[in-house]
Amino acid sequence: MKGNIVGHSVPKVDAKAKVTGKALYATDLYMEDMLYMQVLRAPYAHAVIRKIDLAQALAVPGIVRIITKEDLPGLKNHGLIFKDQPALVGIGEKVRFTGDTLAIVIGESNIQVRKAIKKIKVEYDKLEVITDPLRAMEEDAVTIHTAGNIVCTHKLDKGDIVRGFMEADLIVYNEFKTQHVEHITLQPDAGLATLEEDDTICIWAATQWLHDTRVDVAQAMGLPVEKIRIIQPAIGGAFGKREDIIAQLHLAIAVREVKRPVKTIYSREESIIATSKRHPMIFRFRTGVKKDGTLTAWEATVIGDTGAYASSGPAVVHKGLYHCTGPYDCPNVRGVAYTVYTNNTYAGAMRGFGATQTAFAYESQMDIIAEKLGINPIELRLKNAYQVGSTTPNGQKLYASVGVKETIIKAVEAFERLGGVIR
């Protein structure tokens, strides 16, 4: 578009063929001599497997093809930052939370595709299951990786924290928590792929970073990048989750195999078992303020449950430490963030990717210091937050476009117009 366009209505290129039902989704697309997939997931969310029997599931009538990773010796693990999620878990190998596959199933229907595998027979070695993120950084916690159970850690270091605290009239401690939060995209997690006459690999299906997707896909199956092909449909929401590789590996494992194409539909159950969730945290704050309001030091201690495998953890929770004082000048930081495996669903990036659960964290944290100071909770907030010239925790200065006060201010006047009072 030509022209300023701040502050102007600018129309969504894509408004009309998605408000028509012109927009093709990949639950939308079908081709001749399609067959269908669905996966057996682990009801287990840690366990070992012992035996898997497919003679009954292959029985039942138009199953093509059921592939586990015995087909597939070769086969490696996936991941955005750590390869450390496998597409298939085998015999003798560990589940490591309930959306975990054990086997793609291939037939001519999915009515066919789902009874065959209810039929699948899998023998377990149940071991403790880990939920909380405190228990898996504990000395005798199972390790749910070999390597341990947290994935990495990351500190951060600025001014004097011990001189801080000396300097303060007041110190504050608290905890505060998040929870797991689904994403809920509109669109439900599918995907197609075909098989070309030179063997490329065609995959139909929503994603946030294609090219990744690519390599990740090609990397995992031992094949050169060129052999594979991701092409975008209409995407039905996204808010981070199709980041990660959701149905495109087992698409691709599954067409090679079969050499027909493929297509495959998630269930909102199976969505919500399987996929990528906003980070659990965990925020341990102790603050130190003068009774004036002026912030003197900031330590904090960042948790983050990055559920069975490492996904963008170490990054949304690196970034969580980094933003631990959100917008507020302290010239004393000191933070240690741990990025843990549990057996939960995994964690990655959702909108505001860490950045969220801290708000939560230090705006909760903030009002507490208010009220135990008796300063308005605005007051004190613009006597702390960030101007031209400010230094934030990881060093970086501040030169320019710094609003927060300016925002502040604004959302007040619009708080107070509309009848509203902060005490």
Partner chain sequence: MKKRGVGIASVMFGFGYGEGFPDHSTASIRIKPDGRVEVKTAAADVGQGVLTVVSQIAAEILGVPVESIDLVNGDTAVTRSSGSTSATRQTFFTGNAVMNTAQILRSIIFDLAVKVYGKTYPELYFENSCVVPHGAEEKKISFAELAKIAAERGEKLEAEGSYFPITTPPDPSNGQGERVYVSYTFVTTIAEVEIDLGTGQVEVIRMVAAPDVGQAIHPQNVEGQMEGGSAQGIGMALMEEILFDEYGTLLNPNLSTYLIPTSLDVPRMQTVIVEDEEPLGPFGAKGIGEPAMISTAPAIINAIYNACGVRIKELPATPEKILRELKKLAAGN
The other form holds:
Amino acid sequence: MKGNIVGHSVPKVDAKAKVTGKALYATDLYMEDMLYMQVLRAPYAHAVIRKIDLAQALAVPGIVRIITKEDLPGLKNHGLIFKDQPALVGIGEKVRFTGDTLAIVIGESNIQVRKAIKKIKVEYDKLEVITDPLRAMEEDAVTIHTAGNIVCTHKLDKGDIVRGFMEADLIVYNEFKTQHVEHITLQPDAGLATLEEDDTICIWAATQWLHDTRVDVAQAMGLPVEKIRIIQPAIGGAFGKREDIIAQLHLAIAVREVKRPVKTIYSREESIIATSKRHPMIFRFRTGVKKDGTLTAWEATVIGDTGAYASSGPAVVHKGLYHCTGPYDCPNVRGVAYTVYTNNTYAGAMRGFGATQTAFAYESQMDIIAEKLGINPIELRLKNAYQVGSTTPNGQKLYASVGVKETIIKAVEAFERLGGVIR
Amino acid sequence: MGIIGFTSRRLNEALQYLHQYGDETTIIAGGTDVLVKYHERLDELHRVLNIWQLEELKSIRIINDQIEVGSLVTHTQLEDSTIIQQNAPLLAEAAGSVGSPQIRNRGTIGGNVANASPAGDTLTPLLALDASVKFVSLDRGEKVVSLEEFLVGPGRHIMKKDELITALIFPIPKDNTVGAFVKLGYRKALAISTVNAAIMLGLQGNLIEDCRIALGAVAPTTKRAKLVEELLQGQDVTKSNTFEILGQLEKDIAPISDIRGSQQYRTDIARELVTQGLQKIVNKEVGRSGR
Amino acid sequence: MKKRGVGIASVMFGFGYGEGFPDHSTASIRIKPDGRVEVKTAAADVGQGVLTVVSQIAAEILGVPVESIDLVNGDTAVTRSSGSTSATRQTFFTGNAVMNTAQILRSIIFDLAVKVYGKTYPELYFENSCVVPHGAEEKKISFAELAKIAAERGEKLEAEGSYFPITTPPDPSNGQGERVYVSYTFVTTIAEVEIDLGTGQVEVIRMVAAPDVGQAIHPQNVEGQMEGGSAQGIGMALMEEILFDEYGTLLNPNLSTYLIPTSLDVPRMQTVIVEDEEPLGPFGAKGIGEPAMISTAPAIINAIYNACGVRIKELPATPEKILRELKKLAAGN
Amino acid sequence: MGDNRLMIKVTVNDRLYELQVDPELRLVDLLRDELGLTGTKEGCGKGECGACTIIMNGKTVNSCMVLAFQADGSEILTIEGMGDGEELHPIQEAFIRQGAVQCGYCTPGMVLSAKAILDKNPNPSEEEIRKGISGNLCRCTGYQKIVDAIKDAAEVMGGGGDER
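Alternate state requested, the form predicted together with its partner chain (shown: the form predicted alone):
Okay, now the whole complex, with that chain kicking things off.
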């Protein structure tokens, strides 16, 4: 329902500050007496750390403090769904991907800090590196986390899949794969933290949910929630990446140790190596369809590579499964989704959250079916598209606002208006 | 400690500096290669000689039957230069395909040559134009060496640390010559070439009288395809057997597999790009070189 | 030689966390002493425009221009949780929370105005930051005056509200549930590509997209989401891929080796907004953030097949992959 | 590190600065850390994204690709120098009007590239605009509204504007 203001494109409220360069992003925050922080990342994707030698690094002029896990024995893991991710990996512990952190280095300038990081010497024992989720699922594969490499399994079973395939005139099987995708938020990760007089840690760093970030930082450090305050600066792109704790926890640890404001800015390279990715997924789809194009059965196996840590993975991968038939009504659906650890950079939320990956698979499958049946792909879609009263693979009945057919019709019209010719 | 910077405003001053400190000096002009290479480790540099302000190296001139391009001429200048557009449009096109406007505004032709990237986009047209590099040192004076001899490996050239490139020189192409530049990158801007190719043909009617083909990113240096050049001599550029000769191109190249393409793909693409370049020439989609 | 082809893809997206997770948003609104309206949420505006959207909703309900809205941004010491800017949920969840809160505040303001005028609610309306009695427009009272009256009476013109819909946790044995997601957004994209058969390069030359957003609160923002999402979809379809070697080393951690589309890689596209109102959405609106990118890659992949018969089953469809498949086709494989 | 500092004179947004700079300081750091002009953003440090675009002696450059001491004698325009006090430049107004701003991190560099496009050609074609901003990555907008904003600004500034 349009109103006097709703439904109209008013000037965006944040645009003026951004076009003038006045909007302050975390990178733009400065404080007197501020220190700079960078972290040392893992030298290898899967290894047990034996020794971290800081002597030469500490001798670099301007270095104020280097923090390792040994300084913080009480530090707990963090994570959005499972608490499986360490902010620091200590002696005798495992690094699980090349973005894991071994030391937090704090100094007077970024240049000095970077210099010191290069002078930290690490000794480690290499373990088998698993980069392929299918290898990770094999019995004899080394386990990346003690509970095993399969983080979780989700199931879907609607209607009667056996009957669905019996009713089919054509059964089509295909496997599809998607890749690791990086968000490329235009602002690399950055933040500034201070320690207030009452010991509250204030953190200015972009996040997609500051209250949840606060809780995760607090629980990892064993602090009461109210001792962490998160303030949102301007956000230089997110796309899901800024759901995970990125620099916030390291900053919080650092300010508590040095009791001076601490700032960090990741390099683009570090941001790409150490922060979340879109889950690569494997889809195995077996689809049953009648000659006239009516879908009768859809069987799906989904395998998602969540990398070294679960992050949002358990939710992302099964969202891919739950959306496996797309906007099409299919009475019989069965499927299973596996979320799997590997030693790749951890995968988390990214725009579409599993539904993006699965759409590539089901829309490819629909086109393949259309060709095999000799039906126009648009007709095949219109024939099966949801309408009010349809049920999703989860068995959810759709009551209203099911505009999928209209989107197809309107898109075709617009395309033809522009001079496009379909098929 | 810390690095030492020096800006020189006269060529002689720069040469003196290099004479004294060449071994420990990194030369910086537009900075588009040096600051990438030393990103986050500028402290590892010892001396930096800034030559950006050497105005005397910033012009494009016709001297007798040659074109002399000062080493500090930027890609933008090359792209916009009437002299280059009229006499060597393939070089203007190649310069315009490099990086982005910002990079073209800073990146210089001398820097591109000194960087000696196997994929350097201006290097292939320069090779096809039969260009030479003019460089100079304080005590050994000026040398002029063909670009082909100048480049010896990825990032490597024959110049000593006390020498500085002052110009690129190439003969003004004859009236009957026509050239083309073709590049394949994985996107349309800010893309390093997977393969690039530059072609200069001297045509007598449709017959190839003279031919130079240079390829980038298919060998340790950008290089000429000498075998194919020879086979193409005397062929009719409109005939299909001319294009079949390009099947021999793989003997001229030695590509590697990397993130921008496999050995096989580069081999396929090298042939395809030269084919497309010749087609552009046949279809007269390129401006005629020469006066 | 170049060949063209057209591909279509339609997608659905269940938005909100769904699955029975507690998913809610909280907002508070007050009339400041100067009569301006302060809207407080913790909703993260990542550029998509949620703060503009909530300003519009508050302004609409309270009868003030958008310029009279002052926003207080996320700060855990000042704002309550609005949940995440994710799951395509902010327009729907924080939009609803702000709508609910503005409605409560409207009642509070009317309540005070009733005492001032001795008239009932239906006899009053809002216009341009004033309460106005029907038929006695000259007796209107500005919000600033009303704030003063409220202060004198020890009352506050402020409200806090939230939106907290219930969803169903799916049965773990079969994923079935009555209301797994609050609602669904649908998008159809049609893409036309041109393929260079000699190099395998793909250019997207024409694209249209039709999203069903229930009701566009801010049509330009909807287009902005579609255009930006489609560009990300082009990247995912054709060029973006993080690579690891067998030792888990990430091979392309910079913007010259991990390529995203530039202005020259994205065609001009047309967005046709479909509005099939969602009864539970604020003013009928549904979210669009994520579905904006979902249908692009499959439309392009289907267009590639349509153009040259190459069916890409592993993303991205790089020129090298396409050329390899073209050669196989040519060899009669 | 102070020993090796170099004296430079540089004009930024019409104001002349005489400064001592470390030779390893990049122009982007000088602008942001020393002059407090944080409107110039850094996105990659390698000239690959264009977020740090400024106009130097009339041409757009990535300020991460220039050493501060190389800027000696130059005239620089940053986003803070666009517009006139509180008055926005027509390009900035067009960016707001057309919805060309999302996360905003590319915006300052984009606005300066837009200015360079219009300085060179007051009536640019869509192709020229797209080429002119091809060194400025944007991850949010898909570029279309940015292109529209530059066309819009061209019209407002009297260039006439290209037909859509």
